[in-house]
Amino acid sequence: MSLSAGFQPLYKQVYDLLTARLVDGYWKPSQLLPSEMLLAEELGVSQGTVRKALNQMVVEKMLQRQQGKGTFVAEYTQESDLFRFFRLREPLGEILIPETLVLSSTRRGASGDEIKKLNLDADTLVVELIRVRSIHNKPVIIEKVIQPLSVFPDIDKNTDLPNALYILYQEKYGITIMSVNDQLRAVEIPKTYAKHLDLPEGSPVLMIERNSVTIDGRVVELSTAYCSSENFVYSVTLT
């Protein structure tokens, strides 16, 4: 990409440049970026404008900052991850942790409702992964998680998935889930996950919708989850 006059800003132009780079995986998640002044120089901008691309990258959370060290491309950690989309908490505001045991991982071919909104080929495959989160010893979430083959190979031949899946996203397949879309309503679980939540058939739970989005805006991952919230609450927090 080529920096130029035009109708967008300087510093969106440099924003685009910098967001490619990280899609393309010219940075790796925790490698420093480096100096304003060197961006700026190779660039041909000033800094100022370099300063405000990377502000904002670091707003969206693309990067961390690190005082008297620098500016890195951020990474998943399992804390993180669980802190940032695990959204259940205790109804004073505690965040809560879960336990995840899966149930199964099977390979089949994508519905239409996951090709369009994965924008697939109608033949892709995909793995549909079935999991149950407890809290407190107590199975609160059961989850069925629907993975395209395409964009993570095999990923139903990992036999010890981690507690939060972005780590494994970014780590193996080098891919960094930014945003996650959410959609909640009221339904009676179905009869099918209702035994592993521990609750009667028909019985009243949350069900949350999930898209999960990459750098570059492409959705990658579907999720349904359904939620037990009787002793939890789902929490957002909006700034």
Second form
Protein chains: 2
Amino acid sequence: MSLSAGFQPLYKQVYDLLTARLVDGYWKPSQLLPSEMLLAEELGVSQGTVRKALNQMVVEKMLQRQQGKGTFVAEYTQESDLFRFFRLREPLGEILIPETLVLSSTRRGASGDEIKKLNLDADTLVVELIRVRSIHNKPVIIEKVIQPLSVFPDIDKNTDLPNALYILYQEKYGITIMSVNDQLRAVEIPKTYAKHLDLPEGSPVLMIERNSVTIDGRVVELSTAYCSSENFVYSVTLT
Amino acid sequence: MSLSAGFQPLYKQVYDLLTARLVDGYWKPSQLLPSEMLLAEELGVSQGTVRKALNQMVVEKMLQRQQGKGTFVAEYTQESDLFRFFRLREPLGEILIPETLVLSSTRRGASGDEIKKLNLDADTLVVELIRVRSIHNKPVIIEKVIQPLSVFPDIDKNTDLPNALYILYQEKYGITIMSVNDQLRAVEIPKTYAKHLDLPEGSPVLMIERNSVTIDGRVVELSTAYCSSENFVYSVTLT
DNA sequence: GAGTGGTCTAGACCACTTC
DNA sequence: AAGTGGTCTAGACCACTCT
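Next, give the form predicted together with the DNA, keeping in mind that what was shown is the form predicted on its own.
Full assembly next; the chain just shown is listed first.
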């Protein structure tokens, strides 16, 4: 059997092979995969083994399955999916979808910190994007996003950036963000940002530093956000 | 077969039955469960069905399994486990274990908000515990913990509270905290707390409001923490 | 009705732990 | 060697979707 050369369990080898097909773009978001039986036949393993690999990929949100229909590559085009990583809520818990305004977009060389965190070559250019996000017409977040041009060629040539950048990454660059690491601090709002959020200088704001990680484990985007927490909170459940 | 009267899948019925045994204390933390084969025989289902239920409980961190040894009720007595929900880190990511000093412990009637969040009767008494937590001998957190006496009888009679309260809840009251909901804000530190954290008045601090939830879904503890984020960050990964 | 994923079973063999 | 969980297979039947 073609997979038997490995040291890992069969279902793990199947998992790796199927995951590679997603990373390579062999299967694209929203696409229907072959049925369990067909995959089992193609790979020379039992249907139960394919099932175990597929179910693991569902747990990790790479795939979605529907009884009677089939198995699909996960897509994040629903509002609720797009804002899967957007954690600001009203204190009572309602989900809030922000509007977004781009303030600036500039190319520059990557800083040492960025080179390290994004694992870039020394001379790589990055785009620094500054946006203000508003909820109910009130500006509540100002964020700086760092995108390496080596990962997202000419991303600053796009007109009409989508509200959720991740959909652009997925549709235009075939890059799917699977997880983010957030570090939160409380700081006084930087002087230059105070006016954009309609806050007095010295106001305490949440500072959120985020690394965005792809399906294959690469950090491809950095962001730093300053969030007014007068009316909104960062809400998260730990298990 | 004794379980067949339900509408749910067999493995779900097995899951519910086994979970109930944990909630009831029929099986206690660190205890060895019967083997898959014995459970299957007792419940009149196949070994594969028991396995599916057990594995789900492992995912939810109620059980731990070890090949060759058996299946155990999860216990949280390791330092890393005790601080499973402790998210403060040095910016580079090292795990920090705080020391803890109790400032006060008082009984009082529950407030309306507490009655609602903890689902209490109107006349229930609660304990309000105020603690300072230090890292490397520097105070960084001051927290107020609300414990209903209806859930934790005479909890304020304990001398020597453990560093992690959850181990007390588990060992003395048979209550296991399975998840927490955190809401984070940035605020100016309350005047009365500034001196405890060695911070100037008006300093921005992280305010973390937490609901702690048991294995059976009840909120049994509230806490509000003010954290200096000069040298530490709240770190979390979203998937 | 045909095709999909979801459940359940039974049995074989492997890997690890303990005695 | 005996007992545990982990993997893999094969087959039956159920529930759902689409045509």
